[in-house]
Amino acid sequence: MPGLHHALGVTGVVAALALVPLLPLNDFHLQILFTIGVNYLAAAGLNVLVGYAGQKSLGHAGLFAVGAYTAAIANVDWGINPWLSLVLACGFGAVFGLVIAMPSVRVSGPSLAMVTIGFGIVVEKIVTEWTDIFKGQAGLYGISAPSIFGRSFTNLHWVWFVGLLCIVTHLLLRSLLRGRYGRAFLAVQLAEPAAQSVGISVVRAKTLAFVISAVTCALAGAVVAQQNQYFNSDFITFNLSILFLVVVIFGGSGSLYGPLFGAVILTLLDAWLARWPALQHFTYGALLLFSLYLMPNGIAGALANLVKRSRSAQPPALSPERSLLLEQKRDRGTGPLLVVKDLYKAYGGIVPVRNVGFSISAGKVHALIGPNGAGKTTLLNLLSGHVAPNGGSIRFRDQEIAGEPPHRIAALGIARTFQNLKLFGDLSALDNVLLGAHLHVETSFLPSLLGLTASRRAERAARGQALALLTELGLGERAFEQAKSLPYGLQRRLEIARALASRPRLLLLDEPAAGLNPQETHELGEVIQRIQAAGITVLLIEHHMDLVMGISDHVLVLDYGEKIAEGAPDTIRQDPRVIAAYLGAEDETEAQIEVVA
């Protein structure tokens, strides 16, 4: 009962805050509690970026400074109310989150680290050197703190206030991350091509994660500036960025509770080590290495493993929603669905697709065959947008899609699987299918963030449909198992289920029978025929000729990037060019026998 446990946990935190006045705490202790809350605020948003979207940042001290200086300048120089100054700080944080996201979302690894470090350094230099506005090391004095009914905040009030901000932040992020947006962030981290294939814009998801992390970090900075009633450039150091990152990773990135564990432990440790600055910095580095190599899931992950209990393998009752496969019934003999003309792709002197043209009829199973290296997967990548063509035309439902990004092509109704499995392995089979339905979960950002009834209703409906689809494909009993723990044959079927969840008009299957035994291959053929019966057009790349000839209505043959034949399976079976392409032309009779077999 995770919901009940969470409610009890939040109630416990509220009770602990209410009991603070009864404890023998002095101002130093209250300041430590306040700092724990500030560090949690900064780390909670950073956890979305690092733990969910998989984007490491070493420049969040700059965003902390944006919030602090916005609140300070808005109050001191512009005369804005402290409460409105906090709101303005969050707004400026969002803007600067967009600024840092623009270059960051297009790079990864060391380049991403350099971009975020550069942002932090630039902000530090600006606030230090531009003394006319930011006052440098002299700083801004006389920053007004919020008040209620004219009563200024005491240290106890600041603990309560930051505690309230932490609880609200936790509840909002929990609502957001347990639904459509949280799955999208995880998909981007685990497998970008697969995320794009289900209609997720990788750039948009990463940008949103940067903005969320920037808002909470800017809010933390603004609260510190108001509580101190003073702020200067000495607050902004690279060590602060390292501290925030260590809080997330050590506490447990990707866990809603990781930032809390990290904030409590590291704030207390930081206070104890404050008299030895050199040892303090060494400790941060040691903890970061310890977390990365010996405890990759952090404190939260270690605790989760300790308290993990066996759960019933029986899935919950399905909702009355019908399966996405059963409700299709769309395209049946309505003419060409996809028309390709003179499609061309070259990598230097290598030309895997050379002036290929063909059309795909709606409601049919089309097969794309050819020897290894013929350009089949490249052609599929061109159709799905994962590779941009050098020339030619691809028209899907009378709309030109050549060169469009994969997430837009997916939104138009083209879904695909991959030659090398690209499942979201750390997620459950159910979550994989829910990601396939990403575009059809009818909830937007604000309702998801606020946990509105409409958002919860849409999530329940999507889960019901996903469970029904899994059941129809024989995966219902494995719905709550990790995708990577499933047998290989079921993983192949799960990838098809994820593609079907996007409600495609055209399904591209890239060697779905690769690695399957004869029984699994036979079952796959039955699944593809059921997909066709639902009115979904299929384009299949496959080397199992018995499967191809048994279920296909039309066959295309590629060799060295060129189309050498197309037609009905019986015609292709007898075509001498196809026989020669597969087995050579020296003994055509023997080759023909092999192809027929």
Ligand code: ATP
The other form holds:
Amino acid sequence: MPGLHHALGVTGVVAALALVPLLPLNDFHLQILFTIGVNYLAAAGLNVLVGYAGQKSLGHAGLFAVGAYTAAIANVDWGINPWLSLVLACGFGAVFGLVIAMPSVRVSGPSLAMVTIGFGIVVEKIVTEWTDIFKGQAGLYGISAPSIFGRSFTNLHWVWFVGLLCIVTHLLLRSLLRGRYGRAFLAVQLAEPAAQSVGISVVRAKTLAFVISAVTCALAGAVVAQQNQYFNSDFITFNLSILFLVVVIFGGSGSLYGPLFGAVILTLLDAWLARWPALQHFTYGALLLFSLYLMPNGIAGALANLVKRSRSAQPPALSPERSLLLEQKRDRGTGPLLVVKDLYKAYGGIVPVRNVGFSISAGKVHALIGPNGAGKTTLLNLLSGHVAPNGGSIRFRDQEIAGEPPHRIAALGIARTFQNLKLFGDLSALDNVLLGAHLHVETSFLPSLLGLTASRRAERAARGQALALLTELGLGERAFEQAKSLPYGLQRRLEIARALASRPRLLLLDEPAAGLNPQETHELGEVIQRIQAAGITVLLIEHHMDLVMGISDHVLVLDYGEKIAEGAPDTIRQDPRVIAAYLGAEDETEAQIEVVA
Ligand code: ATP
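Next, report the structure of the form predicted together with the named molecule; the form predicted on its own has already been given.
So here's everything in the complex, that chain up top.
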């Protein structure tokens, strides 16, 4: 049904554009329609950055300037035809998007805001002061507008043209964001370490979002320069950057339709307030506060809530494919899968991992135990790449992985769960598992953007497999529920399902039984045994000794960052050093009871 609604919506917009000549509209009205389109174009890409990838930018007027000046200079100074100038403007926009992404993706919060503000100010200063090229306030004149069959665009043609650009932009972004790439952007926004653990490169995802936002913003600038046939530095102000951001946030960031609502309402408001310029800035500020406090998801979010309340949610029809778990690569009994030597990690004077060495045999369940603060989670973080070691070696399938970034380690076949759950809480259980399968959804950027059949087929297959995996872990019925609304025990299980979807050879589980009741802990033990039966090697950190002793083939004990024992569960149970580590050497009898229990 959403597909039908969308088709009707797009047809409605096309029909409305076709009817424009029949309406009693003057040039002023046509200019407002054109400006709505321009603001939509700028905001649609910015929405990918802000609403999906969770980044903020207060410098997109700079990218608008890149597009406008490229189109202007290419045409006026280099004599390039207007159509090609538009393409060039998008290309330069992409390049500058990359430039601004480089420092931006490495910082967050206030620093990110400062980097983007800095970019906007630098561009504003360059176009104002470097008059030889940009002509400052005097501006560039005589920019040619595109023409068709020798006929120049009238104001009506401009409305149609920008309307067409808006529709194409919407269709492309819709196709991109509803699949693998949209999920990856959201994952980066919702839980970066978890996104990395399923093989998503956070830097690459944020950079891509910057580039997409830069291209649509540059396109918006280029069409303004061409329609105006004149462009000067007065267009590029900090207020323009704020306007784009307010269009996104007030309209509803993270919704495909938010930028449309924002562009329509704010452009109309802007036109109405034009006679009281002092009120304009006040209004932007007030709207931003209003939307942040009362409608955190903007107009689109508020409307979506209304529609949800009036309709009972119908999960989309989807049939499970063959089980992924049973298709895992089998590693049973083929020697050591992972070999760790002299691994060392220090935080100042604290050394949570001190020259630790061990190996993990393929197809076995290994447990990592030790008292609180022994360094277990740090060791797991070193294996998954979430923490870089100060020294030592980690060889996984004969390949050195120490210090590699987590997304690359995930791609090699190491998946993990987290001690404090890191689910993508706002997404459905199914989307969480689909994100787990991110590296295995067989589509790339262009086919996803263009919505090619192969890309849609890959998405359908991945959804079917994700549902099969959820069903296999007893979550099939809850596939379309938001992850954060599931009971705690199921959330823990969902995190395991997400890790399994990445088709790992080695699964790292960090206290998977934490917070589970005895029945849930027992079921977890069965799940881990099924995972082992499928040929997946498991390394498990756990404090529940009955679970550890019941399912592990091999136990490794850490204390104060050092390995103090390893061996079969029965041997470890009796080991005096382990008993001493758990309750202190004074009362070994009591400690033995604790370890055995
Ligand atoms: P628990 O069973 O309580 O989860 P653990 O065995 O997993 O404990 P770690 O979380 O690895 O232990 O912590 C080991 C030690 O390293 C602790 O003293 C902890 O405070 C310290 N530590 C861990 N991460 C950091 C960090 N980023 N900066 C400073 N100290 C850290």
